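A single chain, nothing else alongside it, follows as structure tokens in the form predicted in complex with its partner chain.
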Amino acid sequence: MNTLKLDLENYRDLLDEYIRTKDERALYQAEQFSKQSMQQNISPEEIINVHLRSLQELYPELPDYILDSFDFLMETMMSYGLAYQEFQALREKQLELKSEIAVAANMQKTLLSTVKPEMEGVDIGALSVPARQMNGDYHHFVVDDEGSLGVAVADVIGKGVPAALCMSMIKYAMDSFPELRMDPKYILGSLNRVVERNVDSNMFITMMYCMYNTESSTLTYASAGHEPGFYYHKEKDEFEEISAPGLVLGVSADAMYEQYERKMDKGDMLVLLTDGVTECRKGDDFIEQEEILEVIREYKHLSSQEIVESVYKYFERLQDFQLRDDFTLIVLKRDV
């Protein structure tokens, strides 16, 4: 069926035979009519126009209270015209916003991005998806001069733009600090300084920081209101939840932050993440802590970054692929 143009002419043949044939095709048509017309912004109050022109060509005795009752309908549909004509305008505009949005979701990619680093004896996996556009999660990976691996993970209590603006100052507050001294006490009571001094006092940041010394295979820790991690004893085949006290980040500016230490033996595995893996839902329920640890003990014999990322999709095909916050996973592995 070839497409028509609304114009009176085609309007009006149709219309005509409508009327004579009660025919379901110039319906048919009629829905074509008015998809066109609003791909071509043509407002209800002209349609009305046509439609009332044609009827006067094809009735030209029609009794003026018809002619003049359609002056009143057009007067009553003008406002649906306006509304669409501005549904439009703000479609554009979302669009237009949507695309602005990815190109700073690409910036800020660049911006936080950190290398995995490759090393002798332990065997890292990480994997941070966000919700929406853009990351509130952070993590980090940074080998200092002696060997030892800093990693931190973090979470600013929010989402989206807002938390992806507060997350590059985090970023760029620790690669300005010296890298002799990574003790993670030391780095959470400077980041939250900066914190402090520089955010809004409504916008909070989790963060866990730890480092593993690979000569002496230990494992210092520290926490600012983190959602706590999972270390994993191979020997005892069991998990035992980590985390230490600490303020969250920004709220004191002399909060202190204490450090803990363990070994780490082979086989051990250290598990980091935030609230968007613990709080993941099933239908209304959050799921329970056993259920992660369960699912982390299903893959524990793959490489890390197998773990993560076999752990990510079994949350994603969970919650219907559709994440509620930013899923931030990081699996360390003494491997050797």
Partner chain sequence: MSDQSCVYIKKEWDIVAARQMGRDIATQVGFKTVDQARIATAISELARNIYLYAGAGKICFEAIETVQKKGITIKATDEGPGISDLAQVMEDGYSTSGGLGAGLPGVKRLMDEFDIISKSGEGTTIESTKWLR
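For comparison with the form predicted in complex with its partner chain, please write out the form predicted on its own.
Nothing else is written out below except the one chain.
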């Protein structure tokens, strides 16, 4: 209180100095007074009252209309002061929430981390970039006891923290599955029951799961309502859309999933993605599938990791560096 009283007395002296000299140093000191007042949560109407009292001490014969104008200003600033206090309270809560979300995003990044395996005969590239702090996309790699590679890519129908929590549950459910049973249809069926039991009924998850056998160069895959991927035939130099009918995870505990199989020849390439790739926009319009494939074709001579990074940079520039949705792209290329 003594410090505040001293500052109020200083205000009168600053005001007197400025009126007499018009010295800008007095204005600077007034600015510091204003900052200190905000730090001490002094309301605008209190500062007006200080100004009025200072004037009355400096000029005891102030006209009544000047005093009346301060009454009018006081009432105006009281409403402003209340609104400003509410704004400050909301701003503090927003900063606190932002900090908590940043912590949660870092935890999610740690929890959902997956190691891209280095395997002989196959070149793997993976990139996942959230549109916001929390990622609603998920990808996962696992190698079984026989050396087969399992690849999952998933997308929650929903965003933000709930979507991120769903993906964390999916990750730990997949980690609990025995490595001897990595068939895509088994994986999706098991995950579907987990999601149906544990996730809110208005939230669903799409997923495509692929298994690549390095010994036979066989690709087996199944889908739970996920965005179709693409298969590049090197010999024909053409892309083919690959999809597999299947219900999104969590709709029905009795859902069954079919799996499909194909042989991968040397130089062939599998492309898995989420709708953050296919629904990129050019202005107000979605890009065409042909443009996505042409971009991938342009970089197909690069390593798989360089492909996904180059494709991402292309579409990032196309959208003025503002992603509208989480962007996940995986490329698997047979190189022997």
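Positions refer to the first chain, counted from 1. Values in this document were obtained by computation on a predicted structure and should not be read as measured data.
Undergrad: If one rigid part turns against another between these two forms, which of M78, E57, Q32, S303 falls at the hinge?
TA: In this comparison, the hinge residue comes out as M78.
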